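The chain below stands alone and is given as structure tokens, in the form predicted alone.
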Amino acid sequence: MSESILNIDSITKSFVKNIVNVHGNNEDERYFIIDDLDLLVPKGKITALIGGNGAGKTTLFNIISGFVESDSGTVLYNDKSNSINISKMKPEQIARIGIGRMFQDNHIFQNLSVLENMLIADSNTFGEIPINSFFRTKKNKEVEENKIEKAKEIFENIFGNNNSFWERKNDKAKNLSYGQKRLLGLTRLLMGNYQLLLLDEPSAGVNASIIPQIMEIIKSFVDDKDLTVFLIEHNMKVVLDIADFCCFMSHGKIAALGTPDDVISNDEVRKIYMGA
């Protein structure tokens, strides 16, 4: 495995639930969402995280991106020159140092235009209060023009010249289809100065005809932009087609790790996750 961009060491996250025990008395019981989890995410590769509902996948992503604090353990982010402990950092700080995230619901601003959605994602403002950043930036005409040109180049690079996204740049994002919103959510990650992208189920809920395009965009992040992708994905065809590595999460731990073929053919994975 190549050099790691993330070193996840002994991460634990739990919650306490009040229950009535067999004696009829109230007592607190601790449940572990993530239980002493270790994982290295290789740099310059696509790593898929799979597992059943409730396995702790999204909680792990929330810890990495600063939206949830772990009970114990550390997450180290290895950028081009430093190793940074991000365990206690806020989401906006984590975004600034080079980690971008696309959530399952896209986080598209429905009443802003396609272009405005691109502009507010620029320069690591994603994860803060991006709409405020946008209106501050808008006062500076030269900066705004540069960002518009950057957005146009990104659209052309991914979708070609005379693409529908640029043609519809002034349309409200709410008028896009769900699949188009997903494509926009992926594309605008390139407006940020990121090295690591966390993608939460990029193919979920989209029309099957859009999935090949989603896969091509994700592969281009690594092959053309030299980025690293760590993604949660339930579509096994997507995992097999684009992932370099795959890890299977079960009961808050990494239960299997290797190539997608190796992990998906693992007896435990097939029994627990795929029902085979």
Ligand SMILES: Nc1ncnc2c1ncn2[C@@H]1O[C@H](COP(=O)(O)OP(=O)(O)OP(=O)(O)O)[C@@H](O)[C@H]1O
The other form holds:
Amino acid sequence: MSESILNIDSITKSFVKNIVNVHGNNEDERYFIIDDLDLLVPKGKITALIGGNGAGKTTLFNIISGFVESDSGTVLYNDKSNSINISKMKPEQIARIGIGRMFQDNHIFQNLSVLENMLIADSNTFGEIPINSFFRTKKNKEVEENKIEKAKEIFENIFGNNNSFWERKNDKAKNLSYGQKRLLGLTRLLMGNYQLLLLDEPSAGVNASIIPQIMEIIKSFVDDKDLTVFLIEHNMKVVLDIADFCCFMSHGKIAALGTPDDVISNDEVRKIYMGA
Amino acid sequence: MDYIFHIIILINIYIILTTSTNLLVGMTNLLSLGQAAFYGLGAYFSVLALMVLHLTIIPALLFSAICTSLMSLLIAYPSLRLKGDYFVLATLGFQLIIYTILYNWISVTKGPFGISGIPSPSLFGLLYISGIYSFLVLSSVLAAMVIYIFYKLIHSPFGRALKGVRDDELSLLSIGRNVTSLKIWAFTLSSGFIAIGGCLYASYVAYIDPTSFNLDEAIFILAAVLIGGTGNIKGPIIGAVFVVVLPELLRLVGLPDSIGANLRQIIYGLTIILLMRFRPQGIAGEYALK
Amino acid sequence: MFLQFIANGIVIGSIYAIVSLGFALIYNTTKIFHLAYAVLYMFCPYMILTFFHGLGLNLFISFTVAIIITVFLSVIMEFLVYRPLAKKESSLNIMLISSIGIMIVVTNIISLFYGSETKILNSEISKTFTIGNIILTYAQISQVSISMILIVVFLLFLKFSRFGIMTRAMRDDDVLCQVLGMDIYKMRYVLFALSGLFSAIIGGLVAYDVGMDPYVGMPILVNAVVALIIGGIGRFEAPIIGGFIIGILQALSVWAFSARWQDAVTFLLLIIFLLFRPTGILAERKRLV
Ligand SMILES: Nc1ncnc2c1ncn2[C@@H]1O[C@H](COP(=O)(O)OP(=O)(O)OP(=O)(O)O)[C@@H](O)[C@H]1O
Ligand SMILES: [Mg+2]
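Go ahead and give the structure of the form predicted in complex with the named molecule, now that the form predicted alone is out.
Okay, now the whole complex, with that chain kicking things off.
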């Protein structure tokens, strides 16, 4: 494997669940979601993470992006020049050093307009300090105009001129369709300054006709923008089409690893995905 | 005529209170039961500025706004780490603490006796703001200024980020924003501006005591915002007009004050209950509380 | 003297404990921050006043009728306000605000009809009872003993009855309860009735001792909520422990400083716990998300 951007080293995560047992007493039950998991994510490639429902894929993403703290183990992020231990960092810090995240359920700003959703995702936070938005109005206006220009360009690059997103830029995001929301969630990642994108099931719940478009976008992240994509995907067709590498997660560990073709021929994977 | 001017001055004061509170409740979805504490702190700090430091009105306003913001900063960081109900509780606790201090620290605040004889403030030492006309002008200017500032804030990238906090904190974290610091900004700005209302109130009435800044007042301010509407500029203004004008209307109808006082509270209460059920964003608001 | 203060603390503590328990019954299961609970505490004494002084009924009957009416009011709150909101899946903040609305309405209705000045139920000077050098009134002794009985009965009930197990299940996961076929809304009526009962009983007893005005509920509720926080949200023993801690600490602060600062003790405890141990003394194991 080539140089890695993410170095996941013996990560363990368990949850404790407090339940009322049959006798009506409280009881703690501890179960491991991720159990001593190691993984290298290669730079500049698309790596897919597959596994059954509840295998812990989203939890792994949550650990990488800082929303959940692991019990033990480290995550190293290899920036352009140096490698940073991000296991104890906060989500916003991790985002700022270049790891972008798209959530499994749509987490876009429902009450902001389509355009505002893009602008707020920009890596430049100049006007967000109230003093700047008040006293340095000229610079602020400039920054805003640049952001708008950037958003327009991104929409045009991806969806062509006269795309519906730009036309509906002042609509509230909550009025978009589910598939459009996912596309927006994906495109807004381009406003940021990221090296690595964690995409949690980008094609889930969207119409089959949009899936090729989503695949195009993901491929363009890697081909045109030199980003690295780490993606969770249940749709094997997408994995086979776009992923360079594939890892299969089961019982809290990586059970199979390789090219998508190799992994798909693994018996356990077949059992889950083909029912065979 | 003076009566109408008096009403307008009160409306102006309440516009300052509700507009500032809206930044917290409507824009950032942080429900605070402690707004009267900052209102009160603003009033007491302005008494300090006017009676002890002998400042003129503009420095006095700045002094009380800045001191109150600094106080709020002390509260903001610990309480903003708390979520949902716990945050509400922290603001409630803070409200009660400030009230207890104002009420019991008699050597400084004169406690329940209140502070009377607050002198008319002067403008640059040139003219004294004393009659009802000058307060009408002063309060209108201040209210207009506060509305303008909040209009600008809400429509700036900062306002957009606050709306982001309100909509989806998780998402905002994932794009690298420091949600806590945004909330702290909202909290301190809101309390700094509410202090201006306190300063105006103290110098207009020329007498303050802690009961003007108790939990009931905090609930009252919150009710005004929620009735008028949250999340935009016009909602809080309408709320301020509503809560100030309603009692006067009841008086005009000829209800004796003893009944009127209870009756208007009952009307506020019912309005809140009905609005929360059928129109949670308030009369003219844009976003419902989440 | 010191022992006398401790005894007073226990008396106050038992009031806080019961009110806190009633509040927790709603909060732990429905997550509603039921501030309107404060008015039930003062509503019952006014009903007693009406039946006892107004209609001249016998004291015991007045008490009983007043308690029944208060329980009814508690259920009405759920029926008219919370239940429709819950069906609309309104947020908890909206419930909290509505609760404030109820509180304002009921308090002012009472104040409109009965006036806002202090009223007394029992104009005789209450007889006292002396143990060693501790002096307590009979009313205080009945407060403590009835509270104790209520607490013990309730905790046993919670532990062993079917209803208790259902309550604890609802505390853990009400969606799951619904899936398992429990009628959540019926449960909620029972919970509101029960919590109304607690508040009515103790409110009536206290008012019989010291009288009441339309605003007595809120300060007690604030202390009760703090008791719940320092005891620990989620467990039903917690508010009781918290209630007695606050009662005794307040009495001690009166002993050490003066009555002026006794409320400050509560708020200080609240802030300390919110900052350093928001899970309370009997921490429910912290569940993630
Ligand atoms: N905060 C939490 N507390 C307790 N259990 C949790 C928590 N988060 C996740 N889990 C459990 O961890 C397991 C893995 O969840 P996760 O969301 O990572 O699965 P997934 O692989 O993403 O599944 P899917 O393909 O359905 O999205 C599930 O059984 C889930 O119930
Ligand atoms: Mg998942």
